[in-house]
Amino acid sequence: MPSVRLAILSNAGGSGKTTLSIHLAYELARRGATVALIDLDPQGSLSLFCGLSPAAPEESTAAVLREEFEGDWPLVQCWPEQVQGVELCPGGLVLTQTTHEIALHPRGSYLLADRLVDYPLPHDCLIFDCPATLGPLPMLALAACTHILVPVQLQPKSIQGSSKLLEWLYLMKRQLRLQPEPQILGFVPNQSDQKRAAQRQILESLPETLGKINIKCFPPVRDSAEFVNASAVGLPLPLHRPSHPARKDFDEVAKAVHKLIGG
């Protein structure tokens, strides 16, 4: 099983989970690592952001979690003409049904972790893109991951939501009796606009606030319409606009994950 299994967690919609997932996958692949993106979101945004058509239920993460699964992971290559090493296990609306099945299954929250033990993937890193809830699907990721990244918008509501996410994480780690416990790799401030005084104040205080509880705050990802434009054509920003300054905004977090892989 890959040594780095990274859950992208946030209980807030629009926090940039999928954008962080695909840009991190791209940056790791550019550094020579292999990455599997595992979509746990019923919205299936990873497929859209990677320029892929929505997957059929039997070709999605939902199929992996069913009893009849025999190890044939439904992986699709992402951007094969531009970069090698990124594959996607698609999500989709069928995962809403999976949520109910998890609640009834004796191994519930451990289903994904069990699949990765029984049918391990060969990639250097797995990235779990989770829905904006604190329900059963993020719990699958929590029970299967080694590390956690939290994207957060620089808004009071988002910061408050992140504190509730941390409370949930500490509670679930105890209740699930995870051994070893996954480590919080850090927070990634997202959609940063330095022209807004409120955002500047939050960004100035966030590293110190997180530092008091031993959580790293990565450099911010700027607010740019080009991220939306890139996702609309199914590409990460460095492939869509190779000279855009925001293409380097994920470098520090990619460097940290690459170091965990052993790069």
Given for the second form:
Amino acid sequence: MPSVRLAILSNAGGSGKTTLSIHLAYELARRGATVALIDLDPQGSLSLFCGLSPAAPEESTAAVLREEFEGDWPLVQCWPEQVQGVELCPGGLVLTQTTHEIALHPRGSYLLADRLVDYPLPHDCLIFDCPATLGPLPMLALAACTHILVPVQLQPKSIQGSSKLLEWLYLMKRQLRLQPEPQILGFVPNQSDQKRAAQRQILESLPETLGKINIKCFPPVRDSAEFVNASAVGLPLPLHRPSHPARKDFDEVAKAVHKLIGG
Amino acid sequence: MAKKRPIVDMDNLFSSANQVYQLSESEEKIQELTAEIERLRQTPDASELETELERLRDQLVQGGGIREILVAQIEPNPDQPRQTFTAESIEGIAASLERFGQLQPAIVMEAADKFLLFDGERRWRGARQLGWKTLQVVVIPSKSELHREALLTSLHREDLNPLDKAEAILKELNENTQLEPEQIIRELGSVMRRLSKQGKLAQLTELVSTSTQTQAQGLDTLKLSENERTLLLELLKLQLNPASVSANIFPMVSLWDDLKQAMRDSGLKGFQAVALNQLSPKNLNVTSKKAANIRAKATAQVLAENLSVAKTRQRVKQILLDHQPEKPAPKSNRAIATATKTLDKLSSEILSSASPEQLEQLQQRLRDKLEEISRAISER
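Moving from the form predicted alone, what structure would you give for the form predicted together with its partner chain?
Entire complex below, previous chain first.
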């Protein structure tokens, strides 16, 4: 099993999970690492953001979690013309079905972790993109991950939501009796708009607030329409607009993860 | 300027995360403590010691019961081998007392109108720090052999530092052999050097963990003087390796007082102290006051930077190099110094008793020399 398995967790919609996932994957690949993006989101946005058409149920993460899975991971290469080393295991609506199956399965929350033990992936890093809930699907990621990244919008509702997320994390870590416990790698402030006073203030005090509970706050990713445009054409921003200043906003996070990989 | 009122109350938004964080921190702390207790239990010495103290305490509680006495009435045992109580360790025990209360009574001895501590000096110091008026104790009758018992119970504790150990051992040997401490150190040093030359050290070391009888017989084969034999037997009885006591522990006694103080109060390690001990007035070529200052500065550095023994030695070497006495003055300087001194010797008595011719001759020579000196100066 790869030593770095990263769960991108947030219970808020639109907090930038998928954006963070693909940019991180791209940046790691650019640094020479191999990455598998595992989509645990029924919305399957990762496929869209990678410019791939929606996957059939038997070609998605749902198939991996089924009893009859035999190790044939449905991986698709992302941006093969531009960069080597990023593969995607797609999500999709069928994962809502999986949610019910997990509830009935005796190893429910450990299904994904078990699959990775039985049929390990050769990549340097796995990234689990989770849905915006605190339900069974993120639990799969939690039980299988070594590290956690939390993207958060600089808005009171999102901040409060992330606080609830930490509460949930704490509870789940105990209930799942994870050994070793996954480490929170940090928070990534997203869609940062420095023109708004409230955002400025939150961004200013967030590192200290997080520092008090021993969590790192990465530099913010700015708000830009180009992120939306890039996702619409299925590319990470640096491939879509190579000279856009926001392309460097993921550097710190990528550097931290790359270091974990041993790069 | 008044602080601008924040738009967003981050602490409030983040309150649930703060709560779980604190909860998980204390859970971790509890886990750590549990592991620590388990670890201590598994250390053979500690467990024996604890069992022994536990047994003693139980007996005492049953016999005399726990009493509550005034903290002010308690005095530390001057014979307590452990004299090292860092501020940190007292802080620790104080925090524990405040939080969990006194879990175990201290053991004290009744002595005239006061109580001497037998076990529980850290608890007592912690209680004083917290301003507690009373402490729970069990009282044992005064014992003449107190030192030996206290020594035996704490000699093998790892946190007894070599200085405390050295002084405790010396005191014990002094009481049982009537030899003075200096003599003990000297005699032990000389017998160790002799046995080492004869290649018999291993033979001696083997005796450490044998019965007293075997130890006595073993010593008979080593051709020792009466004093040497007594000393070695006493050390072996305490299960101490005489070679190690002589090489590592006794040198602590001759350390500078400031270094001893640092070992007791600030946790300076024995080998660090031995290295720093080289910073003597003689080696540094300065007054003792200046040397003490240099030592104090170096000691503070060693502690602050937590230097390893090797690094400490390096630092000391550098300091000594920096204080090398100046090179002996060149020949010309010495000649001038000698001439000046010789001139000084010409006292007014000598001059008044000299003949006028002699004086005129001298005057002429001096005039010539003065001219030469003026020239030498003007050429500079």
